[in-house]
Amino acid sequence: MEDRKQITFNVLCFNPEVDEKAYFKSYDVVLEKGITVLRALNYIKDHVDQTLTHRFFCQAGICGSCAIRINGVSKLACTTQVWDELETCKTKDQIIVEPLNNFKVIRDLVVDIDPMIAKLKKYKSWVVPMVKDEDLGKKECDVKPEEFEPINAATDCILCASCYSECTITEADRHYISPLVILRAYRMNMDTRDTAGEERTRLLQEDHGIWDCTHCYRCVEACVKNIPIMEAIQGVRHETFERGMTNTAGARHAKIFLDDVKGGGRLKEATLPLRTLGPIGMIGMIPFALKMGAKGRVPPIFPHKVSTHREVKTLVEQVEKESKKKD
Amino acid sequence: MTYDIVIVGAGGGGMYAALEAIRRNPALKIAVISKVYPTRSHTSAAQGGVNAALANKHKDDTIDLHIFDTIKGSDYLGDQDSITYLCEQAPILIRELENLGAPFSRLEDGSIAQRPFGGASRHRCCYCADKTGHTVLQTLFEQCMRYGIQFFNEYYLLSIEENDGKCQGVIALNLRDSKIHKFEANSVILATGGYAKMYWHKSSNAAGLTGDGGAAALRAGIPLKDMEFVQFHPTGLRKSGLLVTEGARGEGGYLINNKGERFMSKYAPEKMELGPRDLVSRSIEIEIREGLGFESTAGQFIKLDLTHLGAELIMQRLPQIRELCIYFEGVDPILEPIPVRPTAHYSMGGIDVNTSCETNIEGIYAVGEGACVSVHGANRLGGNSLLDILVFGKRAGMEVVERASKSGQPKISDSQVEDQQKYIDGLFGKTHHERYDVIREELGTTLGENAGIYRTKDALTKGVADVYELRERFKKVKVADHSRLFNTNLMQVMELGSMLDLALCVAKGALAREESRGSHSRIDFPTRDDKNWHKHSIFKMTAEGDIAVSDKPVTMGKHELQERTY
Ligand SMILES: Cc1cc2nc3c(=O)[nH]c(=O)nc-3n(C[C@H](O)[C@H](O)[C@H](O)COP(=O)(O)OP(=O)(O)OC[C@H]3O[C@@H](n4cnc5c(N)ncnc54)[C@H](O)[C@@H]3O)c2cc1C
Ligand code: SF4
Ligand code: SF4
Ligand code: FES
């Protein structure tokens, strides 16, 4: 009764012990509808090729182990239905499976995520509690539901690294903070029980930090938990202003950004670096720009006006009004 | 390398122990070894919540009520000294965790929200939406990073080493390069999680909940306890065995048979869907056996209906459950009832320890689902196991700090390391031909059929014989992947070895125990028999590698034996 079909999995394999470079191995398997990509990979490992190497644990979309690229997009293998992927195959019924981007491959689909953990540490991704050590456990902190709300979505993050793999800037600059670490920082900064906001924000606005993000939205699109990561990015940026940390290239950039948005509804990105860094600073950007250009990610020189320009403009004005009120 | 403390396992239990130890003495050298990255441990899967008599919601809740509910839930097999400690510490622990940043859901007045949960007489379960375990685990990992705890991620425990009844440390394999490392230490805490994955496809557990810690303990001469008690969760998804949390029933979900009846009225007229797990699982099993289930190619099932709760409530309070149903079952609970059936879920048994988390070997401790303190006895109450790992994780942390100051130099000899190397090399045997996946599948099937929810002498006798036979075949199991890099084939085979040893304990214990108590239901012995069986089962490995079963008294307290009705 159930649909069955032969499907080819083209898996990018690499065992540095023996292979000079990565290559695609093809596995033809007959599967029935309703099966996830992880189950398919496990089937291949158990029945076809015991050397196929991938990570998984919970098989329930909560541990974050099984993120890989499926037909070019980073996502969890255990929550992805094979039949859904058939719709995006370049060649009919051939699914391409690759390891996450922006990490070193250990073997086949397994990548080294230690640099991600190192960044979590670098940016102090933890609450530094306002309760003194000797008073821990004595009484609850008072957190109103509306104070909890802003961190609710951010605490969904399972550290699967899909967003890290998709991030354009992480690809160009391995030291870049990365979207999930910004999300963590935001989650901690918004927590009314935390006391390290000032220190964390100072770290965030340094080089390789929040001002390097280009709003490409790829992390938002990739997030397996649909977390609005951009809100976090905007949120921590806003916080740098609130804390008076305005003397970075990024903060100046943001001011120009505001002017731009008000003027055209969309950023004149191609000329933006010049205005932020000045002609001399621009020279430092050249290698970066070349890298971006090579990857086809240079913004168009004459951006279109976005259709919702009016809304954007009102929004910006609203934000400005609000922040003036605060001063 | 030599450490003051080595902790094996980075779930909630292991990380709480690490945190407590480092906070008490920042100078201590602590290593945490885990076969997966800490935040991937199975604690993340706990959706429902964690119990503590905070009395935020029901002002008349007390620690005594929590104690009584737990003893009753355990079917009087829990040790009352441990249960008392568990429930007394609960409010302190939850507040501590909250103070450290755990994002608990809140009541309007800003205090931690609490909801009803199976087997509890008050609204006592603290939660963070339906991601409680995940957020608790993240919080602990964050705090461990804050305190600079040293993690050895993707290291697999091979053996626990002792000399003269004193702990010397552990030996582990680095998965990245298959190199064997010794971690010498006077104190070792085993926090390796449960063993219910041995039921394989009929299990809600992560792939790695194979009881490695228990198996290594057996080999080191440490006994296990109450292994026959495996809890089946009433509502696993029909196809994958994945769990639809009790939260779904807590929020008002109905269990429906093929006549459209809320059949729990027959079995637990007062509590209905919120009766304790074992009772609900058995009720579903009876309905199915009596032909009141629904048929499908993936087997018989009953329905969990949430549709009357409305889209808004489901989206707000049970978003992960909804996702789970859509991803894994193709069913949106807002629109239609969820097909469910019981699934192996929690292991009450584990490494035999006392209230101080001590094993029979000086310096070796165990906590969490892999240990048996015992606070859950014959049946764990929902929300008490997260509590167990936190309370006793902290307790073990306290104990090892005490110990660290007064013990000598640990030593693991080269020959001990070589033994492990030989074991690994042996697994690559050239003439081996048995398939690990076949053995694993057969193990799950025989356990499900013969040592599952309903048990009989005949079935269990067959189950024990099957496990013996599978253990024989395992000696010729083939590891086809010979690479040294991240060899998951090797790891899966080692995990299968652990499951087989522990499965023998489960089946033998179930065969021996001629009564029904908590999760252990014998059709041929349908009632509880306090005269002969009010005692813990103890499992030891013999020199030949067989399992010997004996027993040990239960620690009682102020609560006398009573019949357990709901
Ligand atoms: C689906 C589901 C839902 C649940 N819901 C709830 C709930 O709502 N409330 C509740 O109280 N409880 C719940 N539980 C139970 C609870 O989550 C677990 O009992 C608890 O989290 C176990 O924690 P732990 O620290 O003992 O082990 P785990 O979190 O499982 O961690 C075990 C650790 O040991 C390590 N390890 C294991 N073997 C080895 C080895 N050979 N070498 C090295 N490291 C090893 C692993 O890497 C891991 O880090 C649920 C369980 C499941 C499966
Ligand atoms: S929006 Fe920023 S953080 Fe997100 S992927 Fe793009 S550059 Fe990276
Ligand atoms: S932000 Fe989303 S995609 Fe990124 S690690 Fe977290 S859950 Fe994964
Ligand atoms: S296996 Fe845990 S998220 Fe996929």
The other form holds:
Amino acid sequence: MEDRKQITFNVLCFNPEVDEKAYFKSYDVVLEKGITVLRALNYIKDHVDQTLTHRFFCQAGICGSCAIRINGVSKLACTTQVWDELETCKTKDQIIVEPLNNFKVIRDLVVDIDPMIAKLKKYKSWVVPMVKDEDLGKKECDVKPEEFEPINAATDCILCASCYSECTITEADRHYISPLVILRAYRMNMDTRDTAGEERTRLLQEDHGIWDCTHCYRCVEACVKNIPIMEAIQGVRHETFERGMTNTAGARHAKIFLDDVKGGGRLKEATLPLRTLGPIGMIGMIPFALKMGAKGRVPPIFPHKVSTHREVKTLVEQVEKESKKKD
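So the form predicted together with the partner chain is up there; where is the form predicted on its own?
Left out here are the partners and the other molecules; the chain alone remains.
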């Protein structure tokens, strides 16, 4: 691959003051190898189209403000090499640039992050210390190395919103808490200086909360800091059980799932909705159940145990023991 070539940037543009809908605008620029997508956009802004609008600040992968979608994946423009993207682009020497998904577009590549900030505020995404406000700054409130280790990875989050953008549940439900906020809540709950863990966890397991995650792992794949976000989500879910907050459909579903697997190695799908939602909650499921029945997709009411049931049960018990050791 040459060290200098002409590259086309297809940028999704939108100005709400004059445009009815977003459209792609192409920019042909000659670039040298080693340039980042952000530097390319800055060049276009400075020399080709001064109306192009994008957001950036530190230009060093620290602030997270330049996150956009590049060739269909949310990334930091300042750390993404143009030449790397050329190896994966669908059309030769053409890079597609779009604003983050799951946000309202303000203009071009700039999105409105206020809904995300509102969620961070709702779920108290900061340490609530035991020290009174008037005493803050008078005494150090430190954390021991062994206490910091469980939250070490989570503290790398720079709130770039790449995981928020790629989350399939947030796309379907804009009220969903989002993986970013759950990760932040996990980090605060595990901080030994924090005192709001119980209140925060109670909020997390309400509607649109932690139990709506479907384990698609898109957040993990999109994280620019390689943070194990799913481990944080599972950690918060585990914490709800530790705190006795199990009177929710999500918590019941998780417990029933575990009991079924331990009991026979197979999920009892036919009665799962009833056991999870209860008789009243099941009413809303009747139309769906009828459609499934009409298509002949009716699971057995009393499924047989799998032949490897004992092995499955042993594995589950081993995982439970290991989990208790970590606690």
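None of the values given here were measured: they were computed from a predicted structure. Positions refer to the first chain, counted from 1. If you superpose the two forms and keep the largest set of C-alpha atoms that fall within 1.5 Å, you have the rigid core.
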Following rigid core alignment, is the displacement of the E199 C-alpha between the two forms equal to or greater than 2 angstroms? no
C-alpha of D142 moved at least 2 Å between the two forms on rigid core: yes
